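Below you'll find only one chain, the form predicted on its own, shown as structure tokens.
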Amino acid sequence: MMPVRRDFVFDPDAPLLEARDVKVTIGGTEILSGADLTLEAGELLAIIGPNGAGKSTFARALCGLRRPTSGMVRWSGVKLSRLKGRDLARLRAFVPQRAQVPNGVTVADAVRIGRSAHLKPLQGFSAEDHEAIESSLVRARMKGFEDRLLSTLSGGEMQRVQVAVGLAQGAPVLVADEPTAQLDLGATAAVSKLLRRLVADGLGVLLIVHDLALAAAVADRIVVMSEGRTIATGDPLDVLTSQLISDVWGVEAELVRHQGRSGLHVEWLEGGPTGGN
């Protein structure tokens, strides 16, 4: 296969993803007014914030799915504006919150579609492509589900399929937008452990999530957003102080974490006992 000619060179020493002062205006309303982050290989970075903070808009802007009004986004040192669709597909895989489930599509079909970013028009799958598809199914714990229709899967299984689709792209970054929002406790834990395994394999994972306790348990660093801006970045325990939680979410709460477990002790009722979440 002839190499693709590009007018840019990826910088191996640059962060996988870097964003500075990203702004997005939709229909005359400013949704993002100054969002920042940096993601390195082998890191799970979680974006958290209350509803309407701009988390999903930020993720879509980073992935080239929503055009930023201004600001800087670079993938491996290359400006987002210089990257075409196929180049972006090889750099990042986007796992949406609510994946479309077309009729008649099997798990294997979906993962093959993910691999199509590596194919030229009318080109068939090579032995390398088939190997990548097989590996993606194994890594996402979906081996044995190949012939199942997407419409028959549980929520947790469907999310693992979406991860497998992303892995088949061969991208160094996986962006997951609220992948556990509609899952029960067991499925949430399974998806979380899967994401941590991918980070251990060297991938960069950007997780958009609303659950503070979950973010604290699985993320290496967090980005806190409020009213369209990044207001804090760092280790979860350092950032998610009781004062910040009160300022951003408007509740009295304390984050605790011990040996991979975390909890958010919230004052649910004024003057009442503090419960765990």
The other form holds:
Amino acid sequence: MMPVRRDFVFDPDAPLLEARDVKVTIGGTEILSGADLTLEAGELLAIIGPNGAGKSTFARALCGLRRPTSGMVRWSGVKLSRLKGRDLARLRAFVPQRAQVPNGVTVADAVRIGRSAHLKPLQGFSAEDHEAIESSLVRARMKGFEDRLLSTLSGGEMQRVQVAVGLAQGAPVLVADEPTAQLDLGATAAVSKLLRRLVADGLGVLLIVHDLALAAAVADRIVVMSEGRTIATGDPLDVLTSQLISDVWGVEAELVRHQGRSGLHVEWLEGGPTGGN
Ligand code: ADP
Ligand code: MG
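Hand over the structure of the form predicted together with ligand ADP; the form predicted on its own is what we had up.
In what comes next, the whole complex appears, and the chain from above leads the way.
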């Protein structure tokens, strides 16, 4: 068997993911006009911002799913442009907002497909691959669901399968684009706890989310995006001031955190809930 030859070396001291001044132009329109972030192992970084701010475009550019027009993206010190599909699959798993659900595919099939980035040409799964598949199901709390068709799962179960598929890739970074956007409160909490457990295990998690209160509750750090740019980064409570929320979302609100609970106090109507002017 020929060894895989690579003309790059990962730097163990470099951040897992680093992006500087990333720009993306689509059809002559600049969608991303300057986005930065750094993600380390063992941290959950949330990208937040209003609808249309460019969060998904940034995430896809970072993951090599859309080519940046300019700027720098490095995975463990290696330029994104030098990484091929299989290298990328081993560096990051991407969990889309709504996964495609092909007919007749079971949970076990989906997780095996996630692992296939590790397969050598014309070889089946090794004992190590089977172990990785099993452990991904356990960590995503999807044991017992192996034979279920994806089409029969609830939204929350489906998102946990997507995480299991990502884990089976064995990548040190999980990027999830609005994984809870379609979920109810209970399922959102379950996915949030799952992501936190992965971070405790040493993964770097990049969570794209439009819910400020959720981001503030689950993230170690946040990056705020507005109109195609990253405009602030840091500890959620430091960054999400009432002034910034007003500037970016145009809403009067205050973020509060108390004894492990976090909430967004929003002035929904002018002059309070009765709307009396
Ligand atoms: P977010 O995820 O923050 O809601 P997106 O990254 O999806 O934002 O989109 C940012 C902006 O780019 C939006 O105005 C969107 O309409 C536009 N956009 C995204 N993808 C494309 C595309 N393929 N072609 C044209 N415009 C796009
Ligand atoms: Mg989006």
